[in-house]
Amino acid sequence: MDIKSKMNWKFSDLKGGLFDTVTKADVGEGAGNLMAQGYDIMAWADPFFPDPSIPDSVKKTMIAAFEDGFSSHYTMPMGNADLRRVVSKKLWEQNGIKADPSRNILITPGSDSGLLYAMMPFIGEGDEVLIPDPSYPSNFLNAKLCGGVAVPVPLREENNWQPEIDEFEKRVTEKTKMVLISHPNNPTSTVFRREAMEKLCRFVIEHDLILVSDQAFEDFIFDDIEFVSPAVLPGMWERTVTIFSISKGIGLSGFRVGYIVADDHIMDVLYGGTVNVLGATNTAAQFGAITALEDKAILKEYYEIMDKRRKLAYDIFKSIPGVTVRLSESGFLSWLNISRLGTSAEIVSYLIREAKVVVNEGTPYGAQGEGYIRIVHGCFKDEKRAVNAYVRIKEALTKLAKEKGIK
């Protein structure tokens, strides 16, 4: 029995590594048991990934929420009610953004749920979205998903991956329909300057767009570079989806907790049918949420050790033949030119085998990703066990170049 062809074609190709091989780390349990075997694991964007790192103020909070029995019911499906008033004053604080606790802010448990879930609504079968070349692979599984169609837009290197205006006009048709970004980009780490992106914004006004902007890695902005939400921008409020998480810069990924914030006349849609498909986020989560929104010291630890972090990687990483890496704008991960070397996919193998560390490989970031690599350079909570991970990295590496004859 040919049992995809009863399935929606949406679905019906999609491989989760049982019967095939698949490339993407997060799918199937080729990364869990090469991790099982003894490897590295730098492929996943969760921090200090895989040793214990909740913070004492969260643990406590969690505890509590256990121990007074609350946390086995749920909340309102919109979510924690002291969660989306900490929230609405986070968004005040730190992105510029007024929003009502109660008409703005849903939560939602995990900010990829949250990015599928805001995109829903208004992509039906044949509505093209408009998204940057490289970044997230669920941007353009989640066009399909929803029956849209992903049309890549080309970020190039030699501008540091910024939006280029005239690449997405050529792109542009009646049956566009949104643009989809993900700012901080990942995987490039590039954070879109003020002019590119109000460059942008007004590409979605002219055009009459909607813009989905999925901000997972906004905590951590390096060197003094400007961040501007585009939900800020002028006439950009009422056309724009902002998705956030717990997961990168509180580094609380298991918590599984994010949050969509929007117009209300967007938000009242996304309410009505939360229930349906995301439920309530978890009760316990939400309450440490809470805590580690509040607890202001948590991001300014991790911001120092990030920092500290995204240069020694690029310090080692910058130092290898035939490889090219500019400095981590934002978050935690880098992404190396390897194309002198191999392909992405020759070289992910080639690193498991030789430096017993798995990375990512950059074509599920996109056509342009063809070359490069992704490295999450904020796993482990130990400093030390992470450089050595980038010194097996560049000696590897290294070792391929010598027996290519690249100095």
Ligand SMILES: Cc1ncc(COP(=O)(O)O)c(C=O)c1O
Contents of the next structure:
Amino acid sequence: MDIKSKMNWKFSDLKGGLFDTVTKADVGEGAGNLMAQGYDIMAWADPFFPDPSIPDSVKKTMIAAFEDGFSSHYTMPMGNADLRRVVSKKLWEQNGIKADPSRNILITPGSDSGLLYAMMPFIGEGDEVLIPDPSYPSNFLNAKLCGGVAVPVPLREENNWQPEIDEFEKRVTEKTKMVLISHPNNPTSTVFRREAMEKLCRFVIEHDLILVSDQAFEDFIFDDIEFVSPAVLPGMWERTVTIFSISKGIGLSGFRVGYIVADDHIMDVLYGGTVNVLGATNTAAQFGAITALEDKAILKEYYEIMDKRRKLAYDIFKSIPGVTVRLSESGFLSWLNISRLGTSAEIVSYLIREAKVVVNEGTPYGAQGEGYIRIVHGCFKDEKRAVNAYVRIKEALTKLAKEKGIK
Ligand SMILES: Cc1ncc(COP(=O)(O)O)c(C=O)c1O
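Would you generate the structure of this protein in the form predicted in complex with this ligand, following the form predicted alone above?
Every component of the complex follows; first up is the chain already shown.
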């Protein structure tokens, strides 16, 4: 039977690695098998992975959440009321967003599911979604899963990967419904500057579009770069859906807790479908998330670690012949231009063989990612182990550069 012919076209060409080779780090058993063989995985945007890293304060809350027994039950689909209150406080203090905990916040099982869910009410057959390229691979696929068309809008390294409105204007059509950004951007780590963001928001308003802003990486912004949440810019609140996560800054990816923030009229629809699409988020994890957001010492400590790590990684990677790299502006990702040494697929395979590390090819992040690789320098709790992996990457690429006569 040709089972694919019975499937919805939006799903029928998805590949999970069962029948053909899929090299993506997050598909099938690929990364798990390599890890079991002793390779270092620097391809998952998961702070300190694979080392245990639950802060003590959060651990205590979680243990209590199990001991009192309540965690065997659902919370309301929109999320635990205390967590929504803590999120509301955080949104005001960190983002300048005024969000009513009962009307504007939805707790989601991780932000990946929130990201797709936020698009579903807006995107139907043939609707076009403008997406900066490079950006988070799910953005392109999500547009298609909703029946829409992902329209990549190139960003350029020469312009520090900032959105260029001319490029958006060139691609807008009658079918354009949405702009979808990762801010700060994954994989480049760049923060969209106020001026670029204001222009982008004016473009969104002029063309009567919706903006989805995925801010999963917003917690570590370095060098005093201003971080602007587009939802607070004039005219944007009613047309912006903002996505957040506790996976990146607070490093609790295994808890699977994220949240969506939007205006009442959007949120009423999202609340209406939550049970059907998302269910309710894990109860114990929501208790843990309350402490994780309240205990400000966690972010402070991790911020300092990641600031140090990006500098260590930059100092090591910048001296590789034939490679260029910028000091990361946010998060825990390094984005290396390796185009003089080979294609992004060639270099990733080479590093698996030569350095026993798994990093990401640039191409899943969009066509502009060819010639780049992404390295999660925020992996491992142990700094020595992390630096050892950066040095192995450097040594392997330096050897390759020498073989190619690049100095
Ligand atoms: C830009 C971006 N957004 C969202 C996510 C999803 O994170 P989570 O579902 O763990 O909140 C990721 C994960 O890598 C990401 O890189």
